[in-house]
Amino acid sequence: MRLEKCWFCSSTVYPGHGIQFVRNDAKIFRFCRSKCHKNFKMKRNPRKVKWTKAYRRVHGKDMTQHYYIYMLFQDSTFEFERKRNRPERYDRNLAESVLKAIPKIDKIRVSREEAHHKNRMKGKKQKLQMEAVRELKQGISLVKAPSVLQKDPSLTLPKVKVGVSRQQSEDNHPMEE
């Protein structure tokens, strides 16, 4: 069983699923559904589709490229997987070795996301904080100190009664004439 990608997407296609756009020069484009499709002949740009797996890989959001200072660097657990899909002569040795070492990659690929998504998420707590902090500066006026309205009751708005008149009440019964 062959699983392609989609040319707009990246996602997986399956056998007998997506749609096959074939161009005159003979390049085949395969797409996962007719959204990716519709988007093609729009001529949409996928690296500017947000949800799109090229937006995530040129925007460092996704798992794939690491950006570091001036180097882009590939993980190699995603060039395994890419190995995965090349036909070759069984050997029996070969695919016990291969079995057993795909566990051990999982679990490298799951530390590395782990680590790649702790990185990306180090600046949000900071943001989130002088958001905060920006936002109480401007309503500074609104935030009272519970102390402080215990030693000036003058801040606490006063306490108003509403009387009611009984006469009001027992006059309005039109019903019982």
Contents of the next structure:
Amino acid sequence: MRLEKCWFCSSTVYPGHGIQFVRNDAKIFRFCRSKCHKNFKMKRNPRKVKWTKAYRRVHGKDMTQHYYIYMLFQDSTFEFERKRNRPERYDRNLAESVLKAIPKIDKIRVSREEAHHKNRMKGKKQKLQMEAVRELKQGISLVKAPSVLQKDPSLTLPKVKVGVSRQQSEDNHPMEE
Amino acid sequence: MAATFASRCSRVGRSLLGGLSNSSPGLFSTSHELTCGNFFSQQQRTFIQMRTVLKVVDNSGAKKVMCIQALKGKKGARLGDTIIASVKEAHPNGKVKKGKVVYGVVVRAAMQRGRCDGSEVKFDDNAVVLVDKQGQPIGTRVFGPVPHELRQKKHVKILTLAGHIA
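I would like to compare: after the form predicted alone, may I see the structure of the form predicted in complex with the partner chain?
Now the complete complex, all chains and molecules, led by this one.
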């Protein structure tokens, strides 16, 4: 029993699921579900279909092995997948050490993926904040009538500062909603 | 209107003209799917039955055969079954000539066949390997991939001749 990868979306195909299509040149395509199969029949390129792993790897959303080319161990986490297709001579010690290493490698891979994601999303909070401030500046008339603003200048938008001032601009947000 | 016409077209094109109704349940979904507009990819693949033209993938001399009977199976033959066929097209100098009635083993079928682990396999086209009454292949080479369902049906000779086993 082997857990295969879906050709289209790269998710695992468990036994009992999916369809295997054998083309006349003897290339086997495995699909995890009919969604992937139908997309394949439509001749869609998985590298262009947003929800597939292939797209995410190509567009840098998920970690690939080329990303950290200077980290040698990075290759090993993906190397294991490739090694499954080459049968190795059975060696008890090797088998034992591999079984011990599997959970460790999984942990490392997960932590690296998280780090990559964090890196990718860096500066998002800042960007959202800036956008919110700009939106508020533009639409301040929705929050307070312009005549009121002119009468009472303390109600104008304060400069975004760390701490107390920011709280005031944030208070305006729920009102705008 | 157009959808039902299209579905009727596909049914006629793919099934027997004589009126053997294909009671495969997938046909109900076909007419529904055809309304989406993807006419070519939503084909419902069915059994190999009378008048099905199959490709011959060995070097016995024949190129195309037409099934005249599926041994075993009321609805038709599937992957790994034997059929009786009539040779429609042949190489000019081969072991079998046009018009001969031969037996064949289906080695590739467009209809998916369930495997014992629960998955399903399907191939790109319908193909046979011509055999004699005893089940021994007439040709000496087999082209293209073959499924390993043949092992269970005791067509070991074909498996040994094959280039790829799916």
